[in-house]
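Here we start with a single chain on its own, the form predicted alone, put down as structure tokens.
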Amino acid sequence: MDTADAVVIGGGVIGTAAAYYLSETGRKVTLIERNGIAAGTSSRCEGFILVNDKMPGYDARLGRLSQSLFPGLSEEIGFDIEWSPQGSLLLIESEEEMAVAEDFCGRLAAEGLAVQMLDRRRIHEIEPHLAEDIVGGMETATDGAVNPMALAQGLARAAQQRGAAIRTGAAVRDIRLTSPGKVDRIITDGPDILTPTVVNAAGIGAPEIGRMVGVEIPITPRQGQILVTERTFGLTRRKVMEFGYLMTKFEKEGYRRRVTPEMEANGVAFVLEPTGAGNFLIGSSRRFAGFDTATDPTVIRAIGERAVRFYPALARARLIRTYAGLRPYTPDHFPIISPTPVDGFFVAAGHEGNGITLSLITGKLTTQMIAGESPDIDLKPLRLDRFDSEIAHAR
């Protein structure tokens, strides 16, 4: 039997960040992952580190805290995570939308974020390939991008250099408790692990892990599909999204875009990501499809049509593949970074589409929580017990 001061379950960007920061404290850490590092959601997503898609208030502050940790990380861990501080753009397609965006931008600016509105003339100066009727945009200077798989691999490697054990290809079969309801050991495919502390960073698998100790975790997989073009002509050099992406993400009532029924039903909103290799990743969609990661022709077609609406030249780009990933969705769109009623069992999951952006602050906050230190931000909005009434109703 092995022993550890803390065991992290899940080898995506959240789990590897938790292992990295926990190992920094001198604890003996084991990370266990049933497949490989970054083999799940972290390998099926975009790699952007954004605050432009955060709601003003706590959400934006949490995002900015995490974003500030990225610029120096490659040097800190001795591994290139491909950090690129390119900024981002939200595109505004109507005067009605402009009014909503101006209010949103003003509230983010009041939080101290580096955002500004761009009028019709300026947006077309900097993005000459845009459709002529786009009326403006919102620019966020601090946004950037990383390679998600390099991020997870680099964090895991750095944790390992500090003494952490990384077990891949090993599934967790059960978690055993002592009679007073305290974590005692983890049963795995390999040697069991005696430990007083478990971090459930299993993403869409977090509910399954929670049930092993009798803890209900309200996370549901929410599918997103992405198109990949061949290496092609230069269209834009940074992340571009439509402002309506925020409305599909947060399911805002009373806000209507000019989209087809297929786009509306599948949460399709335009997102464009240039890669270092010269390809483009085009998204996005949001729908509940269980654990299905198959792409759907109707959704792919709707994503393509929405992309061409903003950048007509994309009609000439050839697709080389499509893929789908599963975001760990919570009912209020906030992650869960929290202790639980089981002594020694913690949750760090439920980030939906914010996992890459919030990975580093999640690892840091999880470590502070376990160590009993004062956290960098109030954790009350992220506690699991905020869902108590909802979980009880579901039962």
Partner chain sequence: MPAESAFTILFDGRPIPAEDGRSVAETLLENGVHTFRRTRNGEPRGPFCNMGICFECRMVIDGHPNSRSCMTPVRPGMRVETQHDSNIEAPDEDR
Contents of the next structure:
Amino acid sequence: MDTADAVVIGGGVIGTAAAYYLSETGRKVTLIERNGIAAGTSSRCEGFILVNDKMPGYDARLGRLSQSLFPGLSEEIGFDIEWSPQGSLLLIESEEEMAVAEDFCGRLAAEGLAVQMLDRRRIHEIEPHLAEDIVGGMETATDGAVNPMALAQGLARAAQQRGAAIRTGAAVRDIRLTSPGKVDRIITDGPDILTPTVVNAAGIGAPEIGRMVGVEIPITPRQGQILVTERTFGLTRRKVMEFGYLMTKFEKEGYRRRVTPEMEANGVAFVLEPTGAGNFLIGSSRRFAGFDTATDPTVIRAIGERAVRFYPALARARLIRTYAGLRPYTPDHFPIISPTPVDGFFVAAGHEGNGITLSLITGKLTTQMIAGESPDIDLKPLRLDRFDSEIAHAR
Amino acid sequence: MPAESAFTILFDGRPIPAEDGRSVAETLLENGVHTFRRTRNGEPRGPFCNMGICFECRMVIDGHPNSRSCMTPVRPGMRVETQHDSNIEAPDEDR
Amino acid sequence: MKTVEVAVIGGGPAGMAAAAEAARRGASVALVEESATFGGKVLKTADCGLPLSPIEGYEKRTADRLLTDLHRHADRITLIPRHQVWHIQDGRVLELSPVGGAPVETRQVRCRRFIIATGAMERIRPFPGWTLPGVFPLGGLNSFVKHGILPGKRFVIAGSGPLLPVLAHTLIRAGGRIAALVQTTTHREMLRHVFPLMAGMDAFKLFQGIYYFGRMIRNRVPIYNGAAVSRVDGEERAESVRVIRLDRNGDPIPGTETEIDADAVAVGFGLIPCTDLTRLCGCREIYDELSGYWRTLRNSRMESSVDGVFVAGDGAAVKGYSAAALEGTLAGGAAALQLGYGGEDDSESAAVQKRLKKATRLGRALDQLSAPSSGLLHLISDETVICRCEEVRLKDLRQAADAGARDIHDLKRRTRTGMGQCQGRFCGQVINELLWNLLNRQAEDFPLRDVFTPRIPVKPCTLQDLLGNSK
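Next up, can you give the form predicted together with its partner chain of this protein, since the form predicted alone came first?
Let's see the whole complex now, leading with the same chain.
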């Protein structure tokens, strides 16, 4: 039997960030992961650290808080997370989008974010490979990217150096409670762990862990497929996305992008990430497909066609693999960083496509929540009980 | 060798003799060229598997980076350049 | 989209025979092949301007016969050369992309049965200096020499398996100077395997062996038995080669290195099946410890564990072109039978089964003889590149293992090994053994044989090829 002050379940970017910040408080932490570090969604995603796709307001503030923790992290933990601060670009296809973008940009600027509009001349100047008809863009100077696998490995290593135990290849079989309803121990397929505190950072696996203590967690896997090119010429140095996708995401009424039925059906929106290794990651798609992580030609072609529309030169790039990741989706797109009715059982999961960006602040907020410190940002919008009526309804 | 099947190609700007039916890799090896590419660490690489699966022999062919020289037949006037992985340039039509 | 009854992937002996047989029985067939010509790696004719040797003469006649059979049923066979399969969808639709700038002819082939005949690739092992220009796998160099290209003045050829004498023979005929032929096999091992070899041999194979050996003796090729190339040195290309003696377990004996001047080196240890597509389709396979590779499981009709998916030739288990053609005929016949076309069930013929059995025995004996010992991995130094594409060195893997990498997928995520253009085809061959070594575990207590997850596109292809010219 092992003992720990806190056990974090899940070895992705969220779990490792939680373990890292928790161990900073002097707590004896054990991280338990059924597979390997970053073996799940954290190795099947892009590495964006973005605020350019956040809703002005709480969403943007949360994103910016997390983003500000990245630039110094490699030095802080002594591990290269491949932070590249080249900024991001939202591409604007039409005058109609331009009008919405200008308003959006103004509101983000009012939050104090480093955003600015680029006109047609300027955007083609800085992005020479862009399709000629692109009318403009929005640049966010603070945006960047990391290698998510390196991020999780670095955080795990740093936590370990602070005394945390990292147990990979170990599954959680059950969580036992004392009566009345307080976390007591974790039953694993190795030694059991006696602990008063559990952080459920299992991502798409969080509902399964929640059920062990009777807590319903409304997280559903939402599949995204990504295309990887070989190392090639410097098509762009920035993280690029199409603005039209945000308009869909924010449910701008009556707006429809000019896309094929296959793109519409699979939620295809253009996203491009130059990686530290020199490859490009091309995304993205969104659909509910259970736990299926197979990629398929229809979606691959739709993503590819959309990408070539923005960067025609991508047509000549060779694809060397594709993969699908499962985003932990919640009904209101916000993560859950929250206590639960079970004393000592906390949730830090459900970040959908924002997990990498929000990883560090999630780790920090989780730690503040457990330590009873005042959080860096109001946690009310992230509480699990905001879904109570929906969960009751679903029953 | 019949005259019409012999021609020249340009390797890093200098003309070298070539023959119809040969691959770029074969033509370069025959002319004593062994380094086809420099890796990001600057190490020399030449052709390896000669069947299109290892991608070690990739070069800039007619302005296209990452072209497999073992799978590309030579053509009159073809431009072949050593590929430097640390500095890959855009294809001609994309410049 | 092209619709046929039987699609055959791979235009080597197995694929050609499969296509011809299915068509002979009345089925409509599509035959997809990556290169411009059919015949596969081995039977492709030499083109070094010399008259054919008796061996080449026989191989050419075999290739000609396969081609004649293929053309006899040309009305029912669609040939799709210069195209590769990047995905098999729902087990019935092949996704194609053109190779080397070929025009896109067909993007998809829909079929009711398909036959995978993708052949074999070379088995190689990393060693210090193996990334220098002038170092090749045996078959890679052999293809150059067959086309009259001699990429060096003094050759060292090393390793094991039938490709070694084949390359020696090609080099001698092309006028190349062999500074050393280095084989891991000892006389002892030869003797141990000679009986199964003899039992599996047909008269021609026996003749071939004796003929090659005779040529080597006549040309006074220096032969090192029970030895291996331990490293290649050079600045811009191979300049010298070191050869080390092996003990009876195949482990290098320290202090027994000899240096040989050479500017071209070829090393290989036989062949292993290309299993990308069978794996993608979910065909059951087993790791054959004796042969040292993954083998696809099939019934006597060459059908895999997945209904309607047949696998023939060296792509399932390496046995050589005669057996491959035979398996192709069986697969083509069985696929046509399943579709309701008439004719005999050849798999029930005792003569056919006897020939197959013989070929299987020979193949297995050669596999065992050529399988490299795990001791060869001790030659790898910390600076040796393991993943050529991403330039991942042994020390990088060691560091990842020390940091807690627990399986080959974890190693990949931490070091990028297997993430490059070759899609892990080379480093994937040794990654299990390296992990065991790095974790200091023995195969007996850590028998995990893992493979990198198959991903599409199975072969790299450009977006433009994938999208096609037309929608």
